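Only one chain comes next, encoded as structure tokens, the form predicted on its own.
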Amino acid sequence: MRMSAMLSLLICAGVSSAQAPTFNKDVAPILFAQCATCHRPGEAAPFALLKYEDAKKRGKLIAQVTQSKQMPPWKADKSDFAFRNERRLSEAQIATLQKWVAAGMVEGDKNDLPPAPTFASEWALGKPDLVVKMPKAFKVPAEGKDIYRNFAIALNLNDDKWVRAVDFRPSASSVVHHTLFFLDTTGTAAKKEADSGQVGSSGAMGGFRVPKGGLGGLGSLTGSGGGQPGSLGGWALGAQARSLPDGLAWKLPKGSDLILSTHFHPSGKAEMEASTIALYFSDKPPTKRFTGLQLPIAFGFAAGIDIPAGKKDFSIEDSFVLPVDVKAFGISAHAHYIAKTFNVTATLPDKKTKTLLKISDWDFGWQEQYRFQDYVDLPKGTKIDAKITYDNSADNPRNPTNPPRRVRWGKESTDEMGSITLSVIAAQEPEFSELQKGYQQHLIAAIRKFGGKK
């Protein structure tokens, strides 16, 4: 039912102002605790919802985005296992933003206004053991080519340390598509870009070493470090940064530096972008070690994405029998424009089958990063299915191309990818081996299978 539609039969069914809702009372609440975390000074949304004046201003729009469930951003359908930190309001909460603007957004007693949110640091997580940021910014045209640029950051850390979370912030959001973070012990990254006189290098990862299986083995990396340069994980469009559960880190060498390589869409409008980087210190090493499984591998790589004009419905697969009994704390996707659904299942031993993730209407824009409300426990013989749907249409309102044109696997975002990844750790650590070893094996065989096609 379209928003006017919405508001004409409240309105025509008679509420009135003993039966409205009000902000202080009923919608105050909703907004503090489902919408504040973002929509406050200093955060990424355009304007704050902390007061009356800022909600009635934007009231009609409210309603709007909430009925349609474009806001707040929540792209998970409802699965078998519970997530953290859902945003998703309840259809109640619904109805009731929707009563207040029909009956004329009353501000109600003053008495009924619970205490404003208070956030300990303007970052999400809290205040920071350490923030840097790119010492100098990088422009960014106003248009041509997709951009991939590595920015070397120092951290002259004389210890080792434990990461449990990282917090990222692009300055021109709108230019950021995505930027992983790399540790380099070498110096080779801040080397090249010095002897370049630019600011940020080119090239795959900025031609420093990066751990066994790079980019398209990220399911291979592991949390514990092991020495050698490794992953931070990283950031794309809609994430919101998540620590790592208890027990888990990833290790930071002394004397490494942070390398950013990020992907750049121009928008139109030149850019000047200069990232702010948080971490967070775990006091003790971590106790066990943890990978992601990605399917399909190297996000879609090697799955055969080719996707003529017009097609409505093209999909790829992807399959992976546990090794060992593993229990999963996380799950995300990844894709570019035209990615309509995903459907992540895990098919147990005694043939259940239950639901990991279920996205039914992927946007772009909001790339989360899921993490379960408790451990999810997957027993050895469990296989993890993975589908991504596709929309090449014209009937697809973000199709990026119009007419629609032949769209096959690439970096550029008007290309496309798509995967899943699935934080595990091994339920038993002495296990762990087992499950990289098995997931390495099932990397390799698909590598040669997409080898043998072409």
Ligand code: HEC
Given for the second form:
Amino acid sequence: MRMSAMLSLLICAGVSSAQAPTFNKDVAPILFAQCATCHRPGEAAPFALLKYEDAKKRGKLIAQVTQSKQMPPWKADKSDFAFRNERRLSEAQIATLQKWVAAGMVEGDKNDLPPAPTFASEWALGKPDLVVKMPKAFKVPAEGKDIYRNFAIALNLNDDKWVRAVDFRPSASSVVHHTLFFLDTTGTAAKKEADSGQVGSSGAMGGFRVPKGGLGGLGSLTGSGGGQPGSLGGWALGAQARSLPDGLAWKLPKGSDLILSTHFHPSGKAEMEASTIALYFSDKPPTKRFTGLQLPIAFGFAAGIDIPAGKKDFSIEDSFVLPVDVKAFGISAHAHYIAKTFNVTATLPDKKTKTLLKISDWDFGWQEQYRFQDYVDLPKGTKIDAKITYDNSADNPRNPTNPPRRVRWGKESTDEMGSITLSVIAAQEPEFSELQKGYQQHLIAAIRKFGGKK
Ligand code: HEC
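Cool, the form predicted on its own is there; where's the form predicted in complex with this ligand?
Everything in the complex follows now, all chains and molecules, and the chain you saw is the first one.
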């Protein structure tokens, strides 16, 4: 086995036997560091990649999906600012996996094997401070329209808390498209649910609405924005939970119920959904406020998304000039199936243009929250430009309708949306209100302009 492996390596790759990668020495460190967070029991991926046998069984597929960059999932191209949650493999790591497979997947010396990664908890961020679950499962039928439903969960907290992270686990991930987390201090949602005698309730909080305090709160869809009171961010397909940066937190008033506002997309098979939510508290109150600047506003509601059947290059854009000095800590993108590219730039007052986020091959399945390595300084007068393109032709393999049909803005996942959310703080905390005011004006202007066109 060893001989033939070395031999085929010599023939295929033309390298000396000294360089033959082995699982224990070369491959395990890559899988442990870059794959095991998801590829372990209980996590999102369908199989574990922790043992030699796991990797050997799927060696060819591993070589293929790492070469094509389908795995680890990471949709952002290189841009001007590094992301701290970047999970792309280096070219050297990709080459090692290729060579290992080509050389016959040698196990190697047991002494070379690093210790398997340990995880403090089955949750990615470690042991949560509070875990709650929907008391009753909700039945999602096999067929039919998308469903928006609110579920009230009692938290039974006697003190105010500050929340630095929320993680979410659907029990039927094939039908859960996204969830927004809200807080209800009035008991209204719980009462509505109890009175109806059903699991969950429809209306107000579900789907698209204008929360008190403006649409900025909706920037929380993928959990990276949404400093608005009453919001705790959200979860979307493929998103990994992240803690807010130091000094930032959501307020969780005592006695609040947690409201999950969930969007379901029937999958062809009836499913029961009972979501589990993990909360992480911060021991100190926040020192700064944060918000999500969403462009175009409201998931593209007023951006004129109306894409003719067959159109290959439809696009929407929006820009916003920062009214105060800002520091950005994260960025996320949201759209449905036929979006193709995202491009977000910052043109600084000195006219230099920097790329904040570029996605050349959007995938509905991976709605990542990108966190900058360090705060990105964006001085007053910086112009943020966001452009999103769509391909509604039959050539787009991700088009859910064939032959294509006209697609407009809407809540169904076969409708479209499109926006980015830049999560920011004001560089000078007292200027936060001015930042909010500037964004509100942008929002009102966009809605007026849209109304005028109708
Ligand atoms: C963020 C979570 C995550 C990480 C990190 C991750 N995977 Fe995956 N992987 C998944 C999920 C979820 C699936 C199943 C859905 C899919 O194929 O997109 C998957 C599927 C796969 C498949 C099957 C693909 C197919 O077409 O059937 C392979 C092989 C794979 N991953 C290898 C890897 C390797 C190797 C790494 C590390 C270099 C890695 N993955 C890192 C989540 C992850």
